[in-house]
Amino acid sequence: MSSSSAAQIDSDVSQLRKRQAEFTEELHGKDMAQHTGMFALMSKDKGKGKEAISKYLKHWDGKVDKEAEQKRLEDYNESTHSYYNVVTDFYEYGWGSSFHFCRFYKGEPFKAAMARHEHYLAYKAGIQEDDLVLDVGCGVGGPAREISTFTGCNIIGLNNNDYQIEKAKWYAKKSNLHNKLDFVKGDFMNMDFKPNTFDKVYAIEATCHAPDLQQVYSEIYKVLKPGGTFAVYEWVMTENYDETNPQHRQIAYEIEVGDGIPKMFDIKTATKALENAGFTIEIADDLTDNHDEIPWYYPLTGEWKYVQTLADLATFFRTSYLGRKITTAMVGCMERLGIAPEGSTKVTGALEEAAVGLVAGGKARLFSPMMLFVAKKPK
């Protein structure tokens, strides 16, 4: 690549990030980090909120053909940025500050299960005190705060959404972890870090937003020190998935549309992508493939028999089928009154579609949100 071409790309990236940052501030306001859940939804600039929703949903028109898929893949950066501008408040309202699934044990509270899932990844990655660790697709920093507290490591969270970055920094300061954590804007398909920077890298249900798994894994390989470890909970379609089966493809599409994913890949694709990036895979374990008495998708089911503690009732109610319907009705009322941005009910509809697809994919063992890969960069 010529120096002039490289300079033009750098300029384009700089302009994109500037535009996204300005839009985020106009949408959420200068004190955006301090608002959460439904209150944050109500505090949005309504015109910008409508625009953000339109940007997110423009590629999701029910089409699953290759042309529609290609458009989503090409627009992954803007689409993902818009998606999290729109859904972050709903995630925090229903799920808390760690946006992922986990396994559940009998008698284990929801928050304890989520924390254990994060601790397990840190343990498998071999994260040590004072390691410099990269969190790829860090969300609002829930896992980073938990893993840093658990291990004593230093973490840099990478995120392409300005809203989530500001919230992650605010939470870190509120938790007195701002000296151990930092959160930066960036594209995981083209990282700005110098090669061989990090002792360890992890990703929790984030690299599924990549349009090309080999590319994102190669970028992780580049910034990881020789001998370092990359651990990931990857979203994958399992070996039972048949892309030519219309029912299977519909389930995958429901997951894609409600979770802002350009294309769901299968386990074989993810495995090959890691190997082609240069990694040596030490662990490849689908944590959903264990016939747990309490399924990983239980918070979405509406089946009260799975609730473990009284403290979980409020969380389960918000995430359950009935709770989601009530939330949709509430958001619809807010939208009609002009309190929530126009199109907000379309977002809750997309999230509902995702929930249906996730449960169906889980029950049929077509989908896993926790395919654990632990891979080494050779010395």
Ligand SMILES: C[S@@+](CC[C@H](N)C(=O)[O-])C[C@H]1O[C@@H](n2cnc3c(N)ncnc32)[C@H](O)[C@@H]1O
Given for the second form:
Amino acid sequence: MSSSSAAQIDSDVSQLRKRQAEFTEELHGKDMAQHTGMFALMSKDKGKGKEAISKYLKHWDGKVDKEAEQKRLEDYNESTHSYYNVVTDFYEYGWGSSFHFCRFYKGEPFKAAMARHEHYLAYKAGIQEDDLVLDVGCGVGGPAREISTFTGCNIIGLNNNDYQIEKAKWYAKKSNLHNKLDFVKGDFMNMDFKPNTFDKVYAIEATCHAPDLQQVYSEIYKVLKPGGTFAVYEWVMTENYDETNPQHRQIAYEIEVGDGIPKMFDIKTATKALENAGFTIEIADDLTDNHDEIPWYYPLTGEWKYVQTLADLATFFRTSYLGRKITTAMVGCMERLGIAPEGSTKVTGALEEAAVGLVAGGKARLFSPMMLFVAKKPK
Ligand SMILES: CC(C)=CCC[C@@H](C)[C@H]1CC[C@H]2C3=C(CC[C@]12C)[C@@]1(C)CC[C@H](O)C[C@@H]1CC3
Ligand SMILES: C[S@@+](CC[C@H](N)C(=O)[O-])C[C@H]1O[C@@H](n2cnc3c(N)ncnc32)[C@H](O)[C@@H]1O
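Output block for the form predicted together with this ligand, input the form predicted alone:
Zooming out: every chain and molecule, the one shown earlier first.
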């Protein structure tokens, strides 16, 4: 690439970042980090809120044709940025500050199961005290806070959503972890870190937003020290998935459109992408394939029998089919009263589609949100 075209790309990237940061502040307000869930939804600038939702709908309007898919792949940065601008409040309201699924043991509370899933990844990655670790696609920093507390390591969280970065920084300060954690804006498809920087890298349910898995894994490979480990919970379609089967494809589309994913890839593609990036795969283990008594997707069903503790009733109520209908009705009232941005119910509608697709994919064993890969960069 010539130096003038490289300079042009750099300037386009910095303009995009500036635009996204300015829009974030106008939309969520200067004290954006301090409000969560429905309070955050109410404290948005209503005009910008409407604009944010229409930006999101432009990309995620349910179109399932190849052309729409191609557009989402090309526009992955803006499309995921706009997705997380509008869903983050709902995620925090319904799920908490770790945006991923987990396995559940009998008798185990929801929050403990989520934390254990994070500890397990840290353990498999071999994270040690004082390691410098990169969290790729860090959300609002729930896993980074847990993993740093569990291991004592230092973590840099990389994220392309400004709203989530502000929140992650605020939570880290509140939990007195700001000396161990830092959160930076960036695109995992083109990282700004120097090569060979990190002892370990992990990614939790984030790299599925990449338009090309080999590219994101190659970036991770580049910034990892030789001999370092990369551990990931990847979202994949399983071996049972047949792209030519219209019912299978419909489930994959629901997951893509409802979860802000340009294209769902299968296990084979993810495996090849890791190998082509230069990694040696040490573990490839689909954690949904364990005959668990309590399925990973249970919070999104209406199956009360799986709720393990009384304290989990509040979470389950919000995540279950009935709870989601009630949330949609409540958000509809807020929208009519003008205290939630116009179009908010379209967001709950898309999240409903996500929930339906995820449960259908889980039940049919076509989809896994926890394909664990542990891979090494050779010395
Ligand atoms: C999008 C990716 C790659 C990962 C996120 C996984 C999960 C944390 C989310 C997937 C679907 C989400 C839904 C909710 C919370 C977060 C998820 C489970 C809600 C329960 C939030 C409250 C809304 O009223 C309904 C949502 C349904 C989908
Ligand atoms: C489902 S969330 C998971 C967040 C976090 N790993 C957790 O478990 O709480 C996916 C995250 O990936 C981030 N992300 C998506 N595309 C990205 C990109 N191109 N570069 C950096 N981060 C990205 C999103 O902003 C979001 O924070």
